[in-house]
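The chain below stands alone and is given in structure tokens; this is the form predicted alone.
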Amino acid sequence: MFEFCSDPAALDTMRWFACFFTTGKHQLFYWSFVTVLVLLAITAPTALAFGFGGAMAARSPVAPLRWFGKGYISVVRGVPDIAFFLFFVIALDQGFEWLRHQAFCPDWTDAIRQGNDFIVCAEAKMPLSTAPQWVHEVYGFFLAVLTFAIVFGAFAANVLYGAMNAVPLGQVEAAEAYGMTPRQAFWRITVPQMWVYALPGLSNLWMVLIKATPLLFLLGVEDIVYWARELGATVLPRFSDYPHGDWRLYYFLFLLVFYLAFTRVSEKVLARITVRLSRGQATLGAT
């Protein structure tokens, strides 16, 4: 904050806004954009890894593994995202604490589940009550990334499963005829060629993932939508040095521009990737 912000009541319009947009809460608002971008940067490859594993499991000749892969795809895709987020974060958190409780407190005699309460020993809490605030924030962010990755990994698995099946069977058979094992044919023929078939679906999934980031507030993460709502709400003079009316419309318009610009840049990047992957392939994207 600037030096002239010591007396907000004496500021002219431009200086008032300069001070208003550099308050501590606005600094958190700006950092929340970094939080969203970091979440996307970590979640996208993690969800892709979940998806690849789910697609391989769904194609497995081992029946239990195949059932697990197809069940993962069907169940997660069939549950509304908001319901899954509300349930799964609690389930993950309690699952971690239950495992730690079994390891650190073997002599515990009381029931862990007591009515609506889930009670574990102090050593099993995630994170510990004595941990600094940044540990709690990192743990909440970790749960958010894991939840997003599991949800969108199921959609990615469905896309990759179809892309693997779209690779011409004749090419795989030709590779095996040249002496490749089924595993070698999969990694050298199927996997390199499947991406051109998967990219349209993965591109749509990336756009959906961007639009799903406002659900972070359900996971306890203070994201850009949370701060836009907080900062834009009416502030009375007795509660702040920078009182204002209901400005949420302007904050959300700013978020609208941000998301539109981000998706536009994503479209450009994805179009270039599509052209690159289509080289030498008999597809409409080949040049």
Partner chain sequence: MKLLTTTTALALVAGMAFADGHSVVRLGTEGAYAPWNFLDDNGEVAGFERELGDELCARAELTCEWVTNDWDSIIPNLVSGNYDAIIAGMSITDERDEVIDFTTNYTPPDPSNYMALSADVDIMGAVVAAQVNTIQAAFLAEKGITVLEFATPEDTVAAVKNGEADAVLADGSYLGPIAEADADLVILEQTESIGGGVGMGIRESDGDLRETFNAAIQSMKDDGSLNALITKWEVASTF
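Numbering follows the first chain given and starts at 1. For the two forms, the rigid core is made up of the largest set of C-alpha atoms that agree within 1.5 Å on superposition. Everything numeric here is computed off the predicted structure, so don't read it as measured data. First, how it differs from the form predicted in complex with its partner chain.
In the core-superposed comparison between these two forms, Phe141 has its Cα shifted by less than 2 Å. Once both forms are fitted on their core, a CA shift of 2 Å or more is seen for Trp108 between these two forms.
Pass me the form predicted in complex with its partner chain as well; I've looked at the form predicted alone already.
Since only the chain itself is given, any partners or molecules it might have are not part of what comes next.
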């Protein structure tokens, strides 16, 4: 990075750290923060969409759909999220490849499962094995987003289901009295009004989501925990220009500060949004 970094062993402390903190490895560490933030930014709306679908299914008049919705909500909420993280990525990956295999290679005769191996035709591979590394990374990232969205979508569904039911019944009845169909009443009356009831739960969910990101390394994403471990680990002089002892404690303390700051800022912003959304509503939070 800097010109004086060519011989790190001869540097004074200040410059040594200046060089140390700008190595390629550290830059990957800084980028992983961006990865986590982008992942959160994509996951939140995706999970909300899953949640909306789940809540609608749970309210559906069609019994099988209703069972599916309620089952989705209660099973996912009843199981530790790690259990999903540990096998969803492989399950989703194989699921996608199986679907593509059915679509692209209909006349493939070999079994897909050969003993322990999971083999699909080359065209069905996700991503294609010829694809450059960044495509593989994006795909891994996409699987992580999907896993998070499925798990936290169930929580969001739970919140939204409650919020939909919290909209005063009189409002919906009034809409029907005006001649609206149930579908119209749902989209024009229930949905616009439910957000204020859903917001506290959704704010909470956002905090939960932030605090679940250290588990991303389980999903194969090289996240901030992965790099904190890697960078903090003892490095011997033979294998690096910047040897040091076990510094993982400091890296993890840094992560702690990062998370405390992140959740604190989120809390402040969400409090503002709540006040803003409660305007004109007949709730205690309204000003």
